[in-house]
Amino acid sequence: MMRVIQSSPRMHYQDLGRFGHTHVGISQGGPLDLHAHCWANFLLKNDPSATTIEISVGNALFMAEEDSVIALTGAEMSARIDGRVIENWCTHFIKKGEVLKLGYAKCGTHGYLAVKGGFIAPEMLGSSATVVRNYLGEYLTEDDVLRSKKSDLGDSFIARKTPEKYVPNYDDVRKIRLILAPDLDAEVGEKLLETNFSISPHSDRMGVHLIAENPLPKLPGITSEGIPLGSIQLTPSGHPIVLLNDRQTQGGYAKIGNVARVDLPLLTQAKAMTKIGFEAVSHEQAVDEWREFSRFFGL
């Protein structure tokens, strides 16, 4: 239904992720900004597991090869259809032959393109999620054809838009909430909550690398064990890493906490050198908020 005319530096298919294979070293993948992915599908009345395209940095062009209804969410990329400015966090009707243009991301880093019915993408191990480091899927490039599942577009198109209260400001990332490790050294925990970190340019889909003028106190390593999404490892350098969707499945660095699941999208959307701090949240509150999010989108 669309053809890639120009691809962004990192553009690929993502669904909710690939689960049940971490015991053999396969990462889960999935959208870095689950909030934006789910809203893109919600606006189109797709299943939340429908495949979207994660577009990092921006600067991409798509040609519609048939009439379609699409949704754009996530990073603000000054989107246009045949030169007409269109809104983010909204659905749009694109006619055959029209060109969708995305500029460079101005607010946030990752944008999400969804289509009515969902994109058709190769599935491996039960998921279309791209994890390049596991050789599962690959980046989309020029001339790739994007196909979608058949859907009824209806006789009349009515745009749907995400309510303002659910649209995050990716430039306003002051505090990220975390659950402190229950057995965490008191000095390390205190320093973690007091320190202002900067996001390293070396961050990627595996993890957000954090740097600070004064590194955290060092901790001894542990016997390698499983790594959950959002876990914070303390490297021997004293600079923490927040592990993301394409993380390794186990590791031996000390874990000092876990980012609250509903706060992860804000962290993943923050640009390099953004300054952030952490504040503690109870396990119970973090779980309650995640349950509410999951119920809303039917995850």
The other form holds:
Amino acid sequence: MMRVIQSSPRMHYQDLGRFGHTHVGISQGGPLDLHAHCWANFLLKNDPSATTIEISVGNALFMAEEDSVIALTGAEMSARIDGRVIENWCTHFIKKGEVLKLGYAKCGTHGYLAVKGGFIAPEMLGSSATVVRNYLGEYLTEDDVLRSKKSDLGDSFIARKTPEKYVPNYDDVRKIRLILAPDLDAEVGEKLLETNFSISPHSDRMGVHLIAENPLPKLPGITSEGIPLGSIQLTPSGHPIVLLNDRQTQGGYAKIGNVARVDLPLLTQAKAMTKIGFEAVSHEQAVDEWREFSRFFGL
Amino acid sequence: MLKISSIKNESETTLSFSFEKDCCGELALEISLFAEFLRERSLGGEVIEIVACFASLFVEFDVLKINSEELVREIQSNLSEFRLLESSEEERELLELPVYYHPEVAPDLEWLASEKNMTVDEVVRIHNEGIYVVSSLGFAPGFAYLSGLDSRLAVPRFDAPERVARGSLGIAEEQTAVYPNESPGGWVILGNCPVTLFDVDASPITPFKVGMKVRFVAISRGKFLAEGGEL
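Previous: the form predicted on its own; requested now: the form predicted together with the partner chain:
Full assembly next; the chain just shown is listed first.
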């Protein structure tokens, strides 16, 4: 059990997402950085569906109210336990009465806090994923008590770490891979791949708003249809939006591509005003990599 | 009979099937009935989402259980089994929803009346006379696209979305809908419906079903407040 002493601007429970309700207009939710969420649970030998806390922007304090084993992944937030510096992408033992302090995110935007056994969070429609715009769950605030599933901590704690090669450097992302829309106009495709974009500060859990250096050509709207995670919609302004976990369930803007699932965290973790560009990946390659990811974590 | 006209694989885990019809009938309604038919069979857990849209069907699937070629075959064989259950007009459920039509809850009511050279009462009467059909659910939880708006009221949606209050009754093009919760929205707001249209603790979580008929009944301010409406 832990207690929130100070909450970050946006901090909430997430599991893998709320599935099977898109047809009534409910967004799936789920972690913006699935890679980091899965690693946090993997390090603790939790099921990947165990509930973690997504901490955006950082600057939060937690007090351990019992001995616990936790994991931290995602954005680098200069974590400390009772003042002593602790490593990101690693498990830690926190003793009753100790305080976990997270600073502002330095590299990346969203950090993940997991606990051995997983947090016990209210489930709605079979999922603890918080989707504030759907009135499903709320931000965590000061004094909230974070309970965790009973779990044997064992006699001796041995820290587990994510191998270096799986730890992304969120600050060093230039190209994000996308699958070009199957029916895309060749000229728009070319422009999309050669344009530099910056991340708009208006981005949120519904979508990353991109500001194109030179607006892309206008495309007519379509009859509203389903929107995949990572879909790139081109708005009439010529600036695209990459749709994320809390996206609307249908939309009528032209879709020009889809960010590869395994590359999405690089986009969602990018800070406002970061410059990015896209490069194309084949549909087959993207499927292979997503399948490999899913298999590794047992999704 | 529904016919698949094209199939798009936009992402690793989704397929979007576009449909055309070789005969009369409402395309959106038939796609929705097909979607329900597929959901009932649930396709052995390899399918994560089945979403009926106006002219297409969106399917999300688990790449560890099925690949897109297999899924296309599944959908096609299900489609040939699917026989449109012609529910007669009478058998379809009719949902009546109370609406308080008044400028104090409807910022665009007087604007629309003047735009259409009508009185507010005429706008309300025309909107009340309609029998609408739920053609799709989506956008936000419990948001039902209702087709069948009288073309005399048809109006484009606003360019920029604004905050719309919970329960707002809107129109756009030849559709009407109620916003179940406060939300950004670009529809033209004519009234407010005090009925809860989305509640995760209720079963079902929304009273709407695709194909269902809906009628709106004008109510007074007093009744609106008594039924839980908020000004």
